[in-house]
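Just the one chain here, laid out as structure tokens, in the form predicted on its own.
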Amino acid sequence: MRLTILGGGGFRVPLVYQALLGDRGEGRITSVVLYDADRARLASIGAVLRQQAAGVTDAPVVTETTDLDEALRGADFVFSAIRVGGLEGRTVDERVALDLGVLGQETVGAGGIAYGLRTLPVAVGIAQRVAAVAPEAWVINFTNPAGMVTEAMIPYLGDRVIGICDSPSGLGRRAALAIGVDPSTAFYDYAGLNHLGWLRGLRSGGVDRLPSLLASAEGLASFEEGRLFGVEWLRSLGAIPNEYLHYYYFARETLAAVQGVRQTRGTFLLEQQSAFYAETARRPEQALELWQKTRAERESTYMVESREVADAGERDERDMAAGGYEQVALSLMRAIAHNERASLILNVRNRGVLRHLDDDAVVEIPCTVDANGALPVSVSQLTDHQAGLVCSVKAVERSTIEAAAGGSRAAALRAFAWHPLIDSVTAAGKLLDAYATQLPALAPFRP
């Protein structure tokens, strides 16, 4: 089988290839095509992958191209992990928001809206090319904002595009381990949107084990989300939120923490990865070693401001070592390609599962996956609080999609003004104007 990776020069691509190297099953991926607009980045990541494959029998063959149609032809699966505007764009997303006293995280709040506005037209263009060149391919979308991008691609690809994220599965795994449950045997009652969901139940052996976890201060203190949100708040909620909800529940404190650091996350990654690609170009024979060193530093500093606010300490090594989105992608591909029934938390059309949203709204919920694709399963309904937040953010997503599709300034303004982390229409207008001035792709939204 052939896998095409869009954004093939991206820093995290070796994680996907490493997962493929570990898959020795029949009918596995044998060919990987890396597509990227940046030849230098492609060459660097290609060098990392070839060194990963050294000594591995029948490792998937890797080819590189800057031609999209060439990359798509013959693909069985297309993994989309593009970053429109690069990390330079992300630094603008963050800094503009912070200068106006608003959180600018890349998928949450103002930064996510700006990111979506410039990404959606490109993602839609990709969906149109997939439909024309590789209509039988399955698209696995990891491009952020993942839920929003997946929903924008569905009109062209239908249910053959599925969004993935490793946050829900990571949360479920950590919660299960905290109470001594084998994560692979548990059912996770999880629902919401991408980066905006809650674990409301953890069933094992026919028993919901979440109440016993919430009752255990020691258990909650043993994993990332327990430390981030604190015992009292988790017990008050009766659920465990996705880590990204820290930006909502502790918005004031997180904003102060981010404003107090020397550089934003985007600036840190830009400097770090620029150094990696430059060094790899000089020393391609050490590409894998350089990548591993850079990755370890990247992972250890993930969401550092939120952990500082919560006094959560350093990230748990078990969390950093565990398989992330690459394992979700591999499980999804195997389930579809070989009709191997799997249960995964994915971004798919609602299909009536959550009554507060319409059937076509892309939500993040547990699904049963087989050769026919991903089918959402029944979960408990959202509480009033959860539904209110989810519906508000879904309205933001859809206004962003509308704005990106037609260049509507009014729709873009609504997207900023309606977001729960932006507290004024005036601020929304200032954000839109600043982004439109500093990001060339958003120039059509200038007043």
Ligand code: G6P
Contents of the next structure:
Amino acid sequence: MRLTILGGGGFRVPLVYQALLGDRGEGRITSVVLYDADRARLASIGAVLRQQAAGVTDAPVVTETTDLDEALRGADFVFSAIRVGGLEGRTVDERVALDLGVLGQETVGAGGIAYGLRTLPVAVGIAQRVAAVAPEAWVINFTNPAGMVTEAMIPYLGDRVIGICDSPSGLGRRAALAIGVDPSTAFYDYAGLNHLGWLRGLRSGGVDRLPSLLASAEGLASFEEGRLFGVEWLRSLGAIPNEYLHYYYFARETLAAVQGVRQTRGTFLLEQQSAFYAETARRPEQALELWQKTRAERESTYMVESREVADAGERDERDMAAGGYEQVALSLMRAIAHNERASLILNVRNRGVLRHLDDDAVVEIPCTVDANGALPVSVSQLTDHQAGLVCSVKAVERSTIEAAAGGSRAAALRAFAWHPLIDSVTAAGKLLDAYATQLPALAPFRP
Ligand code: G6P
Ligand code: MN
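For comparison with the form predicted on its own, please write out the form predicted in complex with 6-O-phosphono-alpha-D-glucopyranose (G6P).
Following is the full complex, with the preceding chain placed first.
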């Protein structure tokens, strides 16, 4: 089996390769093709992978290329994990928004829209090339904003593109462990959009254990989302939100916190990652060690502002060690390749499951996966509150897709203005103008 990784020079690629090295089963991935536009990054990550493979018999063979069609030809699975505009782009996404008084974040709010506007045309181009060159391949989309990117690729790939994120499974795992349930045996009644969902039930042995978790202040205080949102709010909601909902429920406080830092997340990562790639080019024999050190620092500072707002303390060691998106990706590939039925929370078409959304809306929802792909299973309906937020943000995603497809300024303006975290049409217009001025890819939206 061949896996092609688009964005193969990306920093998290060794996590995927590590997961592949642990997969000894028949029909496993034996060949990995790394594709990236940047040769130097490919060389650095290639060096890390070779060191990971040292001493492992039958480690998947790694090749590198900067030619997209060559990378896609013969692929059984394609992971798309690209960052259009790089971390430089991320810093602009954040900074423009913060300077105009709204949240500046990678995927949520104004930053996510700007990121979507420059990423969607590239993602659509990739979908077209996959459809032409590797029509049988399954595309696993990690590229953020993952929900809207997946939705934009579906017209070219149908249900052969599936979006993934590590946040829902992480939430499920943490909630299960907090009440002593084996995470792999539970059913998670989770629904929403990517980075905008809620865990509304956690069934184990035929019993919904979420009420008992909500009743236990100690249980709630024992994991990340419990600490972020607090006992009173979680009991009032009757559900546990995805960590990214912290930006909505505590919008003022998170905005102030993000505005108050010396460096935004993007600026921090730009510095950290540039140093990693430069250092690895100088000392390739130490690539793996440098990568491990850099990764530990990246993980420990994840969502630090939100944790400070909530006084939630340090990240849990178990969360930093536990497999994130690479485990979701590997489970998904195995289920498809081996026709081994698995239940995973994925970004797929709604197909009538959530009645507030149409069939083609990409939602984040538990799915049954086998050789035929991923099918959403029935979950509780969204409450009025959940549906309100989900439908608003879906409208934002779709306006962004429309804007990116045709360069329509009107659609782009709607996307910013409709976002629940952007409180005025005037601000939306200023955001659009500032992004269009500062991001070359957004030049078509200049007034
Ligand atoms: C989580 C999210 C990803 C996001 C990442 C950001 O894993 O699910 O969608 O890209 O965090 O982490 P970073 O270290 O880049 O801030
Ligand atoms: Mn994610």
